[in-house]
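Next comes just one chain, in structure tokens: the form predicted on its own.
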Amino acid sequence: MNIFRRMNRAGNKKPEPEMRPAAPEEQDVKPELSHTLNEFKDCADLVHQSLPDKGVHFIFIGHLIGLEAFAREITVPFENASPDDIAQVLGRSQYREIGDSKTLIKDILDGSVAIFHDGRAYAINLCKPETRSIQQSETEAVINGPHDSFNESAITNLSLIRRRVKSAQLKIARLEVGEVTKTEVYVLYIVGIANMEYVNEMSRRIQNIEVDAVHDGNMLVQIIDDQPNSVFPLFPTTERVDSAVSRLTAGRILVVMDGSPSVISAPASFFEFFSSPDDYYQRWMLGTGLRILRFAALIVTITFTALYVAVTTFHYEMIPEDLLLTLTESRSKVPFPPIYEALLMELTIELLREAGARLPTKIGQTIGIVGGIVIGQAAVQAGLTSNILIIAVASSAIASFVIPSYVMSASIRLIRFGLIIMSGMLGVLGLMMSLALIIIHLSGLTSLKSSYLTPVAPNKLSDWKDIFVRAPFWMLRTRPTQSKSPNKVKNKMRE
């Protein structure tokens, strides 16, 4: 799907734009009722509706407009009053006398009526497209606290987070991305907490898009990211409202996209997308211990199954003697090296992962449970692997779903890869030169303009309360040094 014609950013090389019919200028004419249909022709979902006796032409997309916000400031007014009055109802404050041909047909698509009377133009704003119900999310499970979770509507989502947050220094501002289909982003942050050079930043990249279409917020974070190159993710994004606003009172950047169901926040930390909000529905301690749990899992789904090649093929003397015992006949049998067995093993899993994900729910689920069992079972009845290494799998495989964030565990699984093949390449040595690399890539990765390893690279000890532990609520009275600001920096975005 080629939907990116140019990209225009620092740090971005410019591709070559594709070669299309040029378009004719556009001008700010004036609005009649022969050209707005000829603009739209050929469009089935078009409605022109007429009054002749009244001289009253009504043009607007059927299935953007409410039919009883129709009923109620269309039909009732105008079917009730007479040819000398209709100059009377136009008058009224909700309808809007257009002067360009340009701006009505763009408030049609909107979702406005556009209404011809006498030579002039008017429009008023009925937009009320079907949408998706407020529900739970599907994509982060909620075991405490709010079940809320934002849709496809950015007006729906917005009104969310305006009932959470009742402050009048909540700002939003308004942008569009995509050349063809004019999708609006909103670009949120609360004044006199958030860094106005983040909000300015932000604004920027949004503004210099340059694509036909952008679709979803997690496309948005691919095209504004600092280093697009990189594994890991540099913006988390959420469908919880509780989250997302949680993240704003604590002076991130949120941005909302309509037609995506994901909440943009920024700048982020590395150990951000080890937090869940369900850590602070209860006790501290078991936040905390649920914390610790989370980046021990990191550290079994990175190495323990790049361990288990590296300590087979080149460091046996590093296995107890009862387990090599135990792990010699276990190998016996096995005709290939640790490092294909492995892969082939991993290669596995993720198959069935992937395969549970895009099949339905029920099935989904039959079949990662069956399949695992049933080929793991067999492949050991076979000699193609040993039962130590499925129990390696197996334990980073279930490591792996520990980590809230999606995006995240899928990026560790993908380096998960690279560390085996450096295992069986090198042993310990090449685990321990990955694991370096990594560190190095960390170090010098940016959210924002922001140090991606905040509050450790630059070291905040004052920000590790809510980093690796939870610490109880009388300790958090501070924000995140990483969004505080002395707010010295002018909002370019209100100029």
Contents of the next structure:
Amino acid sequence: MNIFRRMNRAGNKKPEPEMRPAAPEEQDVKPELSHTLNEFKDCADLVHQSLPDKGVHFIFIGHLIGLEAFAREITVPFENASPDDIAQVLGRSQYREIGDSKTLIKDILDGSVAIFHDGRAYAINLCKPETRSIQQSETEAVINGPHDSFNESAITNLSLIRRRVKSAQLKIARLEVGEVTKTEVYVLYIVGIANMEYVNEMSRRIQNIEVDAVHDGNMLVQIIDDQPNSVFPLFPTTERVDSAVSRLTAGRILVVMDGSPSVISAPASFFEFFSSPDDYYQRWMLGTGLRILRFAALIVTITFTALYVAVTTFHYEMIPEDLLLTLTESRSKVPFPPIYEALLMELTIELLREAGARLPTKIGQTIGIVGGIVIGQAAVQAGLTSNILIIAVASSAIASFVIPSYVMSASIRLIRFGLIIMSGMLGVLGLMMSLALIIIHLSGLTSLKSSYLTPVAPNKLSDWKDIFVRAPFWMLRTRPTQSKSPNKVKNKMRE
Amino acid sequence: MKEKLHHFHVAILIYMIQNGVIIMSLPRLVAQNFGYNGWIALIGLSLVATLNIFLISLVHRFGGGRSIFKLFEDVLPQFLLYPLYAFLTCIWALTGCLVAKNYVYIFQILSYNTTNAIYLMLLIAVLVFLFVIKGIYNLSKATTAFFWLSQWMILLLLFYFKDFEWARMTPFLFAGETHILEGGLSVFSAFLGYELYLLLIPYVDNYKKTMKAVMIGNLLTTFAYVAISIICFGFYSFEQLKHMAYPVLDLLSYIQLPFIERIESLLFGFLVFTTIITTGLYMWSAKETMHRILPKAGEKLLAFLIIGAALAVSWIPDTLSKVQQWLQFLSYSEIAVAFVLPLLLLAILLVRKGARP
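Show the other one: the form predicted in complex with its partner chain, since we just had the form predicted on its own.
Shown next: the complete complex, the earlier chain at its head.
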């Protein structure tokens, strides 16, 4: 763990990445046309246009620029101006004079048009790259509530958030990660609600990242979290705007990364991964029922198959007589011990899930049907497994998909294998020991230095009404304790 | 700033250290040693424990929240200190380890009769090691999670109301064959665990709140013990109770659900949580004490060595009855430690106060 941290975290002396741009760019040199063109040598997408009679040159990357804005800000004013008026045009506030070459190159890469005139350089940002339109999230679909979700453009994502939080207190800090990719990362927080210690800690972690490229929010999250070697996700990511905004107003911090639809929120607790925006869009009793169902699903997914293995290997006395007859009959044809039987079935389910996830929807459906027949009927008839195990495995697989966070659900499915193996080796004692190990591990985890097991340990009973149940809104008066918000009361509604 | 333990967690911690496998045989011990309605004696023993907690809280108060090791080191010379520390380390490490071994041996009565106990003990030792190296703050967090995961079992007592008969309680009090002193000591060992408050002093702030928390922890334990004992006294006949090795275990085997029955192995499995906590906290105490002798040794290394050594020594008693004999001896020593240590510390504080101009 420490080795990994040392790679990424603050203040360590790391050899310079090989792909660093050439040395001259690092120096503070005055921007010149020839130098800029030289820097972009062999870049086929660079566009160089000029108005020779007026002594103006434009350099930009064609596909990053909005054509309409280019016509409005470049074509019309410069073509209509006489050579003497060019300086006057460039005096307008939208054209920024750039003093050093490094900044100018960076601006061009960010979607600006560089204008050279009379030995001086100017830039105007006309960035309008092609992006995916705002669509519904496929991984976090809800029945009620807003359906728009983030896409890969940070600017679009920021605008989606801004539209919902019309407050000047929503602050956005811009940072960069990736020595080569220079990906923009924005840290969002609401002044007066978010705890500045968390904001500073998050910004510090992002600034200290030293890797060549970060490709997605889910990748960034693993670099900045507290314990990279834990199987559990420590910061939730969401594609849903309403979910992100609700976290923001709860005093959490958001991290929006350009090129990724996954927005990170921090700090978070283990139990937060079991809530869904749906809970708030339904009557509170339904919301509460759903929450309880999800925690029941957690217990089912972790223990069901393991308990089957434990009972059928070590504790036959626990099965009532009537059920025992059915079970013995069903198991009589199976030549393997229950642990092999269970692992085989669990592995098949995982294969089906992975195959279904990678294939196009139509083929995915076929895989589902074929898989269903294979694991459902054929495996039993072939004497590879018992009926009751199929029910146990299927219930725990279905239960794992009840967990709204895909990452958490995947982590839990993985640890389930450990529990099955331990149960096969030591029965219920093995199962309990595995659970103890998980709890010991969880108790040591932190999310942005705050306890991952909040509000259970440290115990914050007042937060339970928005974690294990979804209390009516008039009862949800305070922000979560984990946010350590300077403004604790969020709601002064009365019954 | 160093994080302090909240008094809620202190209460849970003390409750969970006190609770353990002994609960399975406690009603029998009470019946054998205190006779009819012997469960009432538990309240008296709980009061003794409360008195002891008060004594420890005086050390907390007059010592100004300083660690007991610092208090000792200010006064005692090294040639006295080291043997004392070594003695405490041994007592705590062995108690912790034998509590786990006792659990394993009792479990082997139910299941895993052919599994080698070394195998089970090693697994518990690994868990305890991982638990201890987390430090006291994370240790208390894990304890709170274990508490919620295991203490719902107390609700199972509701199952027995149907078969409970007040007539079995009889109007006699402490009648029949009794062993008040010897039996009192062995039953009192069920309350042990609160004395580790001595080591928690530097990790808590307000002495009044902490004292209350420890007392509440002890009260919860008393409640659980009394409730379970009353149920056993009303469920079994007195003679039956006296002759059952683990009446609570048998009590659990009565529970029947439509799809599962004889769940005593499953429920006894949950006690691995309290066993890990009791063993873990004793090991942690041993490690903290050893750290004073070897201040330069790494915490993980110390924990590893202590758990390893305790595991090796605990191998000598090789049957359940021998383990229980050892445990009895250790619990007598532990009772002595629980009373003598705070008295000694109070004496040191008084001497220091007197010596001050």
